[in-house]
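In the block that follows, a single chain appears as structure tokens, in the form predicted alone.
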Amino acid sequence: MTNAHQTSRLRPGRPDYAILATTLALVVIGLIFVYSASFAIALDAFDDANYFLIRQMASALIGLAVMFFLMRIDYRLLRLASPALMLFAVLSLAAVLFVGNDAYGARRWISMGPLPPFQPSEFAKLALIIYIAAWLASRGRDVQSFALGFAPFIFLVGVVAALILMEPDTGTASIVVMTTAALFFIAGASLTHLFALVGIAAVTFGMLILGGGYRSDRIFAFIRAEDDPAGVGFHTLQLLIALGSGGIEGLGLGVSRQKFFYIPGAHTDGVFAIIGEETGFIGAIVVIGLFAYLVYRGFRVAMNSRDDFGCYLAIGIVSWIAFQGLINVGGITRSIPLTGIPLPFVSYGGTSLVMLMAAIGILLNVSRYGKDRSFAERPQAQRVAPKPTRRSNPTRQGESPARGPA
């Protein structure tokens, strides 16, 4: 890759429209199924069937504005802003522990007056990706050093993950660790350090599970849900019933039965089960295919990036989306324990949708500077070639004609 000063001589080209179209398709699918999955809950709780749809649409519009803004500015400015973004993320994660709203046994949101609640952990994901990308781009080969690479990395990621675990939110902490570990690996970290990171993460999450509480209940529901179908295993089994009811073609749009108070959070982390119930295996595969295509295009942007910072930004954003989608779908299909994290772009959640669309805006920005874009390079020095002049025939002046090399 070229250095940043070489990249600065490039005028941006067109963004990757395939990424933009795929993102918008997922957002539209999300709006459709947020309404389908939530209208009964909204009517019962707020006497307004459109309650969640209106808020999700408002978040989508804000997300669009943020996405197009970040798509237009130079993404390298984020490198300068990364310390401030990281500081705000850490302070907001600490603040939510003291002034956050309690809901479902967790404290993850901060009320902002008439505005929708703000979820600091969603902002922290993007802020940490930007900061780690900038930090790794400045490390070079020092990333393989214990003192200059591994130790600072563990400290940075550990602080953010620990604050998120205190909410508690194990699923989001897992995504943070996996996404940053992927960046650390791509940047050329030592395999010994990577194995040590995996070991630290495994021991930490093992201790959390053995500590009891909701984490151990989810492990039990994953392994032996049928032993307690009306208690701990209820959520897992209802999700599977929804997917099984859909069959190949689905029951029809809006015809889901499990959304009528059988699946907790049907419009949030359980929305994929409603998609499977109403559109069947075909609809579920289409959604998964859109995510796979988005990830593929995102990695192409990373591979075509002209500087390390842009490459790490793209990989971090794509890894975040990929890991979060895999964990959500894996939990709903009982491939892994449930974690309660939303499906990117599709599940209800204002902060999550805005931050994800902001990340896509950055990814589109990086794509505008890629090697496969149509750029016009600015030369370091403008050299004006002299205009060709008419030369008289040297034979007329008694000169011997010039000979080329023999």
Contents of the next structure:
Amino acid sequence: MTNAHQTSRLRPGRPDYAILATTLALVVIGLIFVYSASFAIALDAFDDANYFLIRQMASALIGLAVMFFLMRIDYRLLRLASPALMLFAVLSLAAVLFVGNDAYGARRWISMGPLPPFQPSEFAKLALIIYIAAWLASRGRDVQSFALGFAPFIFLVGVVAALILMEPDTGTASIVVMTTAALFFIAGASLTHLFALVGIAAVTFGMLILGGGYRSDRIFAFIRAEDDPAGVGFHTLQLLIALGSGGIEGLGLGVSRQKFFYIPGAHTDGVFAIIGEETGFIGAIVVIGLFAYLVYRGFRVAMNSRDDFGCYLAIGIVSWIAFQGLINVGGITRSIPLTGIPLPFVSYGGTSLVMLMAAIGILLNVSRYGKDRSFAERPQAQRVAPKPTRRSNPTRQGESPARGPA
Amino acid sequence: MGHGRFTWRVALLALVLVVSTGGIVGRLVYVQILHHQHYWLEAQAEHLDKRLVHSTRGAILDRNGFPLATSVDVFDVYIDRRAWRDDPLLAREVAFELAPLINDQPEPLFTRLLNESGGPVELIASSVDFSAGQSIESLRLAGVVVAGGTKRYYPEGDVASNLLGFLGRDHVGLAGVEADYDDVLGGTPGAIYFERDGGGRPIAFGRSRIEPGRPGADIRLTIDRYIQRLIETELDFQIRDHQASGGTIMVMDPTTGAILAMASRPSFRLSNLSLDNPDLNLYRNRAVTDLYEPGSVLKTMTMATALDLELVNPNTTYYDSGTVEKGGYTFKNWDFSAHGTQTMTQLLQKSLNTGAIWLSDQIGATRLYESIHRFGFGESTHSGLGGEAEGLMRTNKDSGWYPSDLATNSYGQGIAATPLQVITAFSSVINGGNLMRPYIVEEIDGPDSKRIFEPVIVRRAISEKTSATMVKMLNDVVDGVPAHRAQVKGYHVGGKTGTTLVSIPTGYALDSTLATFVGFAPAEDPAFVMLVKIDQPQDDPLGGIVAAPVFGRLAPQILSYLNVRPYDQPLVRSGQ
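Moving on from the form predicted alone, kindly provide the form predicted in complex with the partner chain as a structure.
Up next: the whole complex, starting with the chain shown before.
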């Protein structure tokens, strides 16, 4: 419901530096704990204690570049790019089922030769958020219609989720469903449709668990880990021992014992347990606080956005980060069954870090166009000028405020 | 914040996130703060591990401190084939690096490395010497692990094999002194407490504490390696020479009871010991575990008893008619001879059974058996050597005793004793009359304590006067029967032969004998007493012919080794 033509003539304001700072803090914490949690594993597997650190730093640098790039270009261009991004996401998700590397009984990565492996599902998460945001923004009130709203939404999300489930990667699939469902809900979807959506998700989830394999083991481990402490329950209990032995102040940076081959994936999905072990309750609360603040600032960006697309992008991105963080930490604290998904920004994983930083770049970009920012009309003559002076003409704030879907 | 966008839906989403976060923070409080102690203890239980460290086993030394058995540090080399399962080139590399260090050839070793029939982890070389083990460790070869250990080393070779005994694979003594004094030699193992990783390996830079063990104590024996080697060589020679089935030679210091040398056959060789195929018959120390009938040697004790009771003196005579009737049995001399009137000294010289029976009549059953008990027969000597037998004897107080038993017992038949009991009893006859406790351990030298064993007098067996008389008579026995060839030029020696039939379950094996001789030197102040026993010699059954010359061959060498001056070469004082 926005007028792209009108806003395109505005020069954006400054990004939300609080989001930038919080993100960078989480990335730096991630590098510290990826190193602390991985050096023993890296030394054992690769004879190089810095193996994972170096790769994570490289990913962070790529992520920084992508983040600043996406922060500078007008986010509304993403609307145009969204079909292409979506197409690439679906194709790569399909491709990974055939050419992916087998690891831990799943195919989630595509080898990229000398480059770090590419994880299509991580890319798909952001691509789907952009696409759904663009789609919802263009639907307007049609969102409530079955044929024009619910059915296409179910089809879109269903295809992506099904492809991810086939890897299999239940955790990522549920993040995709939850994030897009949240967007759908915020965009004003019919509550009837939403209940149906919840029903479909619940039935699918239930069938997957009853289908046996590692999914039912995870549920068993959640409920009765103590009955099989050396087998199915091992992972769950070892995470709790790490957290619990850390106490309030933690054992000290680098002093974790559980990272020495007790916690599977101590530097990836289990890194929060190492944070809790080494820096205790205080460190864990700091990390959770940073996430909470980041999500809060993201909501602020959404609320101040001038158009629905920006609002939905912001809501989608922070929902993604929030849900993924909650599911990761919830699993580690045994609040919910354990799911193999990384802690955003902190866990080791190249594609995940780059895509998350890309998402933050988009969020920062949206923040620059917020209603709380100063805008300057871009004179036609200055469009070709190489370096227009910033805020030379701070006028015309908040033209045609984008209306919420409600 | 634009109020237009902040709808109830946004509020609900935010609320869900806030509540979820709150729940997780609650869980963190529960796990990290309220149950910190529980998880901390679980972590400790999981991380702390303990590894026993064997303490160095003490050495077994001879009386002069020369090592008979010592432990040296060695390494065992293990391989883990998983390291090269997909990489034969790596295995080849490892084989070529490892082979020279474990005295193997690269190619056969390479084949062994790849041969999975022994499972993934296998001991590939044991007891690799210390420097080679350290080299292997420093090479850090893939799939090669060395574990420190010790190896028992016997500097004197096969000397005293069944006296020393041996160790099992777990370094526990299984036989001989190694077993009898295992707790003393073995010490207490130390422990390393360390933090382990999920695979059980110690965490580098983890906390660790070493609780040192106590090394085992050294044991200094009364055994003299020179005399031991001497008697073993002679014993092996005699057994071969007479095609004997076995034998025992023992040398004791009669005044202290210290065993200077002790050997018995059949035995095993430490250098040729197989733990996989044990022959239990060979491991026991027959000088203390096996019983035999002492035979005529026991006439010494019968005579000493009569002298001690002042029933006879060396010149007392009795009439030897060649036969004696006792309890319905007729007893004869060993050679069926009859000598007429004989002195007590002649009785011993000619080893007359009729004389021993005559003596037992003078003494009486009760007094004779009491005396034989005082000589230590029928009871353990408490030497500390494992498997010691108590011996068998029946007295007039036991059921099933017949008067004829007194007659046979008087000349050493119908009574069973170990060679150790016999030499100990004999020592008391010639050492002034004290029955000494035989002992093998002179000193236990522990890390923080030292224990020296003093001679122990068990009891007085006979008077000093009787003992002096017996020394003279036994010297006369040797000198009076030169054919026994037990004499030693330049020294007064004494001794007594004995020949017995081998007892078998149905009675006696008439065609096989045990030839024994117990002798001492010098008569003036006995420096040693020696027992020689040759089992079932095939060429000549008599103790006087087979066993006494062995004494005659060994005694001069021992006397000269012990620096005992011949009686006809008194110490020449220089410069006077």
